[in-house]
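Next comes just one chain, in structure tokens: the form predicted alone.
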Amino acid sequence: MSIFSFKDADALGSVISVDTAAVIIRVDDLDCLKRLQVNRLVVLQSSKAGQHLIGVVVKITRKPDDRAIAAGVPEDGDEIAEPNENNLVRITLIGTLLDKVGEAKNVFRRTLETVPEIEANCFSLEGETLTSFMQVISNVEIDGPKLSLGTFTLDDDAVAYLNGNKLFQRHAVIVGSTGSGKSWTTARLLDQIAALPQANTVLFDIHGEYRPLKGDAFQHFRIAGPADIEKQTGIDDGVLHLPYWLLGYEALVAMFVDRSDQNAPNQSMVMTRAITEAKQATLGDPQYKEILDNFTIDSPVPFAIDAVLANLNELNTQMVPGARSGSEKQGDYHGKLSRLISRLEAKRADRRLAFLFQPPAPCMEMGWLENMVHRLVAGRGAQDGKTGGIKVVDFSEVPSDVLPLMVSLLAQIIFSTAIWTKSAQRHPIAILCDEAHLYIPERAQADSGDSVAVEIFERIAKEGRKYGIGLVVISQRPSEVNRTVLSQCNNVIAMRLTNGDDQSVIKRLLPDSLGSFGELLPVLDVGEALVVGDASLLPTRIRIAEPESKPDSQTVAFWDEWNSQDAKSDTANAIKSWRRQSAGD
């Protein structure tokens, strides 16, 4: 059955003109007129039985009839009759609503197969049957919860449904200016997702907003700070190391090799050696035989930091046999490894590199890295008791000069998983990138750690979906986000955009016959969302719903706390977090 059932008495009005996909039609009722709003979604009746048309609204115009003001002047040289109004709705034509095809019932496709006729009626799509349309083109059809962030902004009666499989399976991009709602609307997502009983989810939290989100279907975690070593607190408390072993050889050359020393390429090869090396002697056990035999610099094996400095340290200072008899010269690296063994040992000693070089003891055994990974990547029905499938990572107190190195090892350690995990028993994820400019940004110096990160986002961006990781990048500024990652994201919720690059990257994403939706994102109400992509077949205006826990990212009101009578003060205490580098009790 049809979803649509309209009667001729409803219609708006009928076309008078058409060509190719515009349409116009004159609407006699004045009532009528006014009910019609530029981007509303109407229906025309199709040449072709079992057959509707859709369109968007473009222009509404009214002027008068020219025919009616030439007709208007009587013999008798009378007064001229008041001319009749031409109200007319200029409309693009944007797809077809098929009653059945083969089995399938209700199905909407981006083509055109017909155009209507003249005097075709035109009808207005809202209420529970913008609903159940919405629901046609999502392909919203699975029992339980259903993906919804909110409702029409030009119905509030009819409620918004996305795609949840698409939405993730094509990767999707939230953007917005500072004020606008993205929190809000990510919180309002994973409210969503919680309701899923095999959800599984992991959120970079760069600025610590969502803590507020609580639930069964939520766990928290924080990178360690400086306040972390001597309490050794590890993942079951919530805190969680990334021990310096896990770095892949690309990341470790950023942090430690300075690209510009002419010595870089000797520092490169010699410390691939004293790591392999270091690793080599972990696998000693005969246990471990079938790693030791196949093992490479990338492969995430503990190794002692220190045994890499000693064999750095001997070379720097190694002295060989000369050409005569009971002579000696400096060997080949005597004195060229200085800077690459400062560097390390300043890292090793940064308190705000803790969680990297000062790892409690169980981060350095083999059998940690597998619990560390389940509680990451599991989903929320085989946490063996531990709540939740959402994942919340605290990055707020690692120091922005790692940040993107950091991000970018937690996302790789979730993308080899993937990788390397049989399909029948690999588990979708979906990794929500907040405040994602940080850390993919468009523009990343060759061979740093913006680099690494950027390469690593990319791959994930192009391939995750055949390993099931669905990418959700998060970003106020758009025009600074990585292109390629962005190209792959075939979904996008934005939110209101005042800058003007801002914008020419998301109107790029429009299909052209809708390329008057872009002219909204700069007017768009804060908590509005332009929702475009595969995930929904039709650019919509959505009014993004409360979410059940909201982040803590409020704007703070300037004139009303200054106009407050209570004082609020508390330097002593951010002082002392500042210097101890922790915001912690």
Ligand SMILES: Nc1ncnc2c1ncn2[C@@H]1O[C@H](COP(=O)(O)OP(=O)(O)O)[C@@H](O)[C@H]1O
Second form
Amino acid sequence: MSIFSFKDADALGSVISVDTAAVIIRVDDLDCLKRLQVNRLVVLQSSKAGQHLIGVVVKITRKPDDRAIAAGVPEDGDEIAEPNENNLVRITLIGTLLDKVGEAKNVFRRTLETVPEIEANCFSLEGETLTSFMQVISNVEIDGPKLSLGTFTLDDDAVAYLNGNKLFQRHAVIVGSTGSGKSWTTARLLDQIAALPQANTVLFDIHGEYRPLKGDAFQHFRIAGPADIEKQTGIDDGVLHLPYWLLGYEALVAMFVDRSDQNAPNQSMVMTRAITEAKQATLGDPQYKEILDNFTIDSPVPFAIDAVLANLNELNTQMVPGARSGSEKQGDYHGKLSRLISRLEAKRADRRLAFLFQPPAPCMEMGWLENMVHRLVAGRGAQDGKTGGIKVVDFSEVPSDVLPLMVSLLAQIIFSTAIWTKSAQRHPIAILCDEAHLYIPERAQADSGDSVAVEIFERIAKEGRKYGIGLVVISQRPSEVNRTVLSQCNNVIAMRLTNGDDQSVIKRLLPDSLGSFGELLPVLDVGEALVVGDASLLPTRIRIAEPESKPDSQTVAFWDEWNSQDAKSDTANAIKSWRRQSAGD
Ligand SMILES: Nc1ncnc2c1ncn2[C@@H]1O[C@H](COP(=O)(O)OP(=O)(O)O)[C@@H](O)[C@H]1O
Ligand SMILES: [Mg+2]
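Counterpart to the form predicted alone, namely the form predicted in complex with the named molecule:
Let us now look at the entire complex, which starts with that chain.
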């Protein structure tokens, strides 16, 4: 059955002019005209049975009838007649709804197979009819699990559905100026994911904003801070260490070797050799023979950093036999590794980097990685019951200079695990990257931590689909997010965006035919979004529903707070936390 059952009496008006995709409707009833708004959807009768044309209102004008103008201004004393008016609505046709195509019912196509005839009726698309139409265009099964972020701005009776498969298959971006509602939208999306028994998502939470998200579906991790060193807490307490041995070659070089040093190439080479030897030492046990045979510098194998340091120190001070018998000369690397060694020692001793260099003993065992990866990438049903499938990883205690390396390390672990999982056993996972401009930057210095991170995310953006990894890039500065990654995102959830550079980046992601839709970006309300892409065939303006548990708002009500009767101060604790580098309890 067709989702449209319009009666002629419900018509808003009828067609008076057609010019390919542009149609003009004359509306006689002023009340009907008032109900219409720009960007609303309308349905037009098609000349073919079983088809309807869908259009979007682009302009509404109310002007006097030309004939009335031609008749001239009434002279004094003439009875003033009720002026005739021409109420015109300009519509752009955007597609066709076919009642039936083969076996399929209610199929929407973004093509125009016919044009409307003169006098064809035009109807408003609203309420339940709009909801059903949305289900059709997002390809949502009527009784299947639904993904809905909210309702239409122009019609809050109509629920806006998205296609949950398509949203994650070809990646998505959530953008908007600070305070426009990105975090709430993310939380709302997570609410919807949380309802699914095999939910599987990792959220990179850079400021610890998502701590309040509660429920069986959620599992919270915090990257260990300085205060966790003595406590010897581990993954079972929700404290995640990222021991240095997980870092790949590029990341190790970015971290330890100063590219501006003239000895940099030597340092990289010697470090690689020392780490390779140290990892091989771990694999000395016969049970690891197979791993050893296929070993590379990037293999995730624990090694003793002390052994590496000792090795480097030895080379740095080495004397070798000289040309004359009995004489000695400096070895090839004598004195050339000093800066590398001091960087390594400084990082190792840095309490802010304790999660990397001072891991508790269990993190140094081969088996630890399996446990950690399982907690991170297994879906809800495969977790051991007490933990959920939505994994929120709090990076708030990670220093900003190593943030790109650390976030991308987790992304890399998720990606590598997916690659090495047999496709029949692979469970799809979505990676949600909040504040993505901080670690997937557009401008990254060569060989820096930034460029290592960008490379990993670019790879996931390009190849993730094949391995069941969906990326959701969330940022207030889309113009500062890597363009390659952004251009791979086929779904855009754009909230209010005021900066011109950011707007133009997002407008470029919108399909050409939607040019004017982008003009709405700066005027959207808080919590309002334009949604365009694979997951929704037609661009829609949605009011995002409130999430069940709300992220910690970063929005402070200055005036209200200043007007409050209660004094608020906690400097002593702030200084204490600052000194021990942990907000702690
Ligand atoms: N969908 C919404 N409905 C109502 N209020 C919202 C909505 N989204 C955001 N807000 C308001 O805006 C504030 C900022 O939202 P937030 O998601 O933290 O913004 P962002 O992450 O874009 O900086 C919230 O604290 C809330 O008060
Ligand atoms: Mg936010």
